[in-house]
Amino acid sequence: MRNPKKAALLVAAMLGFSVGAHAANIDTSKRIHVAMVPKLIGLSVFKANEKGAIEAAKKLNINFLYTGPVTASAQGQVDVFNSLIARRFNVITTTSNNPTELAPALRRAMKMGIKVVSYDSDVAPDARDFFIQNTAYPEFGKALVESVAKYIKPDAKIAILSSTPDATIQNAWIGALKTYMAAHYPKMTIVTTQYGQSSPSQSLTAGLNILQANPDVTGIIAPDGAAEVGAAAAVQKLGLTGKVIVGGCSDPDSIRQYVKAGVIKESPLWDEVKEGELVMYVARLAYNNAIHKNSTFTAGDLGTFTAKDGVIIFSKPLIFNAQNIDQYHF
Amino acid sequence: MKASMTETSGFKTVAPSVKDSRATRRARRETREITLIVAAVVVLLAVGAINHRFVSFENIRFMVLNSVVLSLVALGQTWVIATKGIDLSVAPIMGLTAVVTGLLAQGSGLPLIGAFGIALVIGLVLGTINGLLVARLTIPPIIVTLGTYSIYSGLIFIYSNGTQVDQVPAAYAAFGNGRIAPWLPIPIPVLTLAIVLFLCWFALGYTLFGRAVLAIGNNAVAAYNAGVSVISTQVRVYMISGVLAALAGLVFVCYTGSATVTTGTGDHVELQSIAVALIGGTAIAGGRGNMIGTVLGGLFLSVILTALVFLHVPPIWYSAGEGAMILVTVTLGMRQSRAGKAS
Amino acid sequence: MKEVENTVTARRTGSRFPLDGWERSLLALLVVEIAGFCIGIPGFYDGIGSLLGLTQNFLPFGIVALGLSVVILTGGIDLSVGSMAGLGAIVMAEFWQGLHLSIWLSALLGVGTGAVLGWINGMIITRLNTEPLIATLATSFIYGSVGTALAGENPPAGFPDSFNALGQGEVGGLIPYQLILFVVLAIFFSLLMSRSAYGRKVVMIGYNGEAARYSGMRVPRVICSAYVISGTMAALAGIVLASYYSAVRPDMGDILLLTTITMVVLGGVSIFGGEGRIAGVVMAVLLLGVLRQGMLIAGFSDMVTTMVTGAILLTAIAIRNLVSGRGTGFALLFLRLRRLGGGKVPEAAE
């Protein structure tokens, strides 16, 4: 038992070491256990994160486990949080169904002495230690409709379909898309806002109906991952292909076809992988208490990263369009 | 269904007294049918009326397709319902079978023929245990099916380890998405759904196993009493059920494209498929089943749905709307069926 | 028809004991299970109090399951447990926040709120003649819409301490609010439909409903007084749910139904109606509750926890009608059956 471990420490040390003289800084002496929840296990988005988290588990001493509730509620998660804090996890990460139900068993966590690292979808301020936001919301807003702006008329008709009416992060970016919009293409007008429930089949229907309902649409915003592709294939299957542009954001993944069909020209997100890896990072520092509310630290090969307030910005957006997509994979 | 037939051929007893009340029974299903598509056509021009690409052919094309997904689900709950039964193992069945082909595809280009020889060993294998644990050791079917939902979902998640279908091969998309042929434009689904709908019509009406079916449902002693084998018709019940529900997920999968662990059990396919069957006209105390209203209520509910959009209906209320879709469909009959034994 | 009446009064209490057959055993599998965890799982014991903390993570199914009980024992169902509990929490919330009522009279409204969704379903059903499965699908889908159009974007949150106490806080540190409070409902319940004239005519309607209706019962309004029931402990439970997260919203009843139908039905009620005791379900969702704790903190993931729960639920039952000899399905319906329609059996048979 004793020697593998061993060997798989000297292996990581010297990982640690070959990415560059950044990981040395890190205190990696001790064996942590950190726990990455997203909002429910068998989602590619979230399996991207996973990826990347087990690469920089490995620098970083990790004993790194991956587990969610089957569905995406709120009460799944919190019956595993729950048993996180009952086997005494040192570091729970995660992106929360919502941001007010989850809140009071990670207070409970953060009481016994737990660091608190939420993503992607925040919870409660006073509920997690750090909170990694994807991109800054109104650069993240921008994008999105940059992401279909860019290919139509000024004064063209504009449908938003979402997740559900109270998703958090979806609801911050349609507020960011909203203010860029208004003031930079004051004639778009958004006719219609409709909810795929994150369900591809509900996110088609909704898709093929906007376009039916109203033909005047040349643009659809769908800031949520089934969204987008349900209505690239709405857009698809209706023969619109280049009369209607297809913008939001989702994994690279689901969206290439429509991509190399010219469905969607571009499509904003970020490194989920990557974002993965800075996740693991922040859990090791903030377990070493490396960092603090309002400072700066580096996290490897990622780079600097600056956290103001507990928040965390990963990354600009990343654009993903028909020259570099198959350069991604997750 | 051919070897159904041969084996309860036995067992004529069972058929006068079904046929006693065929021409009742015909009558109350034909005024389902009737007060369904008088509906279905008031909305439609009414829509119509207010927004003339509600009644455009694109449209009705879309609302049709839309609705074949749960209407091949919804048949196979019709058979179980018939029985007296329940199946609320249909969404996971329906999930597994769209993420594992969907994923073969994807994955090892797995051909189109194949898919449809798995979905067929799933359906058949799934149903067959929801049958037995029904049939052989009488556990209620709500509770049966309660038990293999977790379960099958389960799989799901034990297949698939967190990846997702992004992509099916040309031929998957064609068999979702292509028409008959150039001159006819006919969606191959709803081809499928027609095929399967007649089947079942057929296989319900006109067999001997259709009348065991309605028989048990009526009232399982007496058929019993009368010879119907009542284990092997209720197993093969889930079968079909299983079947129809594996289809279904093949279709969605060839039609959407996509598919992810909550296909299925996501959209609360379970609780839909029972509705669309109560819509049609058939009874959930069993002994009465309706193919067609079956359809014409997946149909009519697609309709409605997307009338809502076009009313600018705001989203949060679509599925109150489908609620008092239900209730007054449902009720209305109730009412009507109840006129027609007075008379 | 009394004849009836009382076979089914003597099966009721022919027993002695306070527990039947199968309550026992569901209680000796509770303390196995309990001990097991206790000594198997590092992690599960962690002093009494926090043993009796871990009720607060399921009780809230208990609470439904409760109201849920008598609903089937009338051989209904309700599937709109999960929405009214969200939107009774819903309607709390906005009372609070909006109306800027004491959060516990909002409460109350809450729980009141439940009450009438109940009602209303309990009309639909007696007077509209629907059946209470479609009824409540139906019911449910609409009580939804409502609870999500109350709710809006962003949903309350963040109640008062005293408030958040009845979820998350213990009796001197030992005893949660949530347990008190469950004891209480479960022992009224089990008073109520074992020792009242009110709990025998519930399990009289679900085991003979024609029965009932010749001997005069005034069947109708019994079976909408257990929908309201079911609505006022489900809206109970939502509101308990809404202090236990110190928030609401829309879609947090959606997760109660099928593992409280699970729960009753382990319970050793009959889906069909008409038997089955308070005790066993208590028994189950202890049960039940307590196992997906255990396993989750055995490091087990939900996916197999709940797997292990369907397989034990069909397991049960399977083993409960091999034992009991007769089984409660279609056997028990043939048992029914024969014995209400005696005279149309040989006629088929000819």
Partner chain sequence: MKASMTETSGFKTVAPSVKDSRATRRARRETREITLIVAAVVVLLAVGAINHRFVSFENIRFMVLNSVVLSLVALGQTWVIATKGIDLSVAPIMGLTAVVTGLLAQGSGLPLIGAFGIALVIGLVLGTINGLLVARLTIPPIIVTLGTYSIYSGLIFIYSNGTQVDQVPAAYAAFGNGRIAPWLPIPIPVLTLAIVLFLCWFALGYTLFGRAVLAIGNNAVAAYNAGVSVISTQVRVYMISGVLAALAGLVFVCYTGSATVTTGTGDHVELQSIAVALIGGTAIAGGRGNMIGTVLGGLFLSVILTALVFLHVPPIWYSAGEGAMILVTVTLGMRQSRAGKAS
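Numbering follows the first chain given and starts at 1. Please read these numbers as outputs of a predicted model, since none were measured by experiment. Basically, rigid core = biggest C-alpha set you can superpose within 1.5 Å across the two forms. What changes on going to the form predicted on its own:
Annotation: Cα of A124 displaced by less than 2 Å between these two forms, core superposition. Annotation for R87: C-alpha shift under 2 angstroms between these two forms, rigid core superposed.
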Second form
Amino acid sequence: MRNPKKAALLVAAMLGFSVGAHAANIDTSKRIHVAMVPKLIGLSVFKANEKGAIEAAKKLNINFLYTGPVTASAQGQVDVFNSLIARRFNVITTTSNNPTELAPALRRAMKMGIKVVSYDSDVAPDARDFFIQNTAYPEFGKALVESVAKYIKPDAKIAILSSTPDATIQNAWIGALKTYMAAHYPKMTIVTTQYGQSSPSQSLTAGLNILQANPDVTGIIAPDGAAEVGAAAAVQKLGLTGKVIVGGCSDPDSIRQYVKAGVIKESPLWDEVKEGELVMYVARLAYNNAIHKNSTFTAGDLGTFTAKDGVIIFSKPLIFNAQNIDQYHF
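Okay, that was the form predicted in complex with its partner chain. Show me the form predicted on its own next.
Here we give the lone chain, stripped of any partners or molecules.
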């Protein structure tokens, strides 16, 4: 191309940068349609993601839709995806109830030119362009174990209360916590693993069942927002505060009363609102073809992130406790 200025502008446009702007800027000239599909609507941690996504969408010229099934159902998510594909959304973002069941619909979306970004709980890697992983799994496994291990005996019996048997992220965390526990607390025993279906009421029932069937359990690790609330409520209901320690991960608003009551001593998570913002930045950059499977990018005030084989780590674990929980509201 003979015109150097025209060539530079063309390259900038191809990379997804605003023409005439600094390369750090994001091209938002075209309004795009982006959907966020959580495991289920109504759960507080996903509502926090939505809050952040809405704020970022305003900055990024995104027409944003938050939609999903009312229960933690893989088929429910697939039905939503099929509707979004029919409506020709530009980007679908999702946290998965089941990595394999969701894959065919998402692969079909990708074949039609729709970008797919998973976050929190991954889908099959060939069924998405990028995955935003909350934290590195080994670090989070350690944080989950330590949320109870610091406060019980090293040979204690504990239980796990998770979401669903097929939940990608919970299974990854459980694998990581077992590895860490074996190395650092080899005498600690997991006596049972139960599931609350990401429902506070079902998690409460499961928590009561765990404690009534296993009176020697002194710790419950609940790596799910609803499960941690259900487990803590079960401990209180049975009058076991101070005798059974609950740890896990949930948003600060949901667990605040249990932290202040001493049922939960520590609860690792991350800033769910800011993660929702990052999901929208990645969605916009993916649509612009401005990030690649192995690359570094800037997401506004959130800072700089690195994609490695399509996986983007959001943050280190953020530990909520009685001293700091009132600093966070989501």
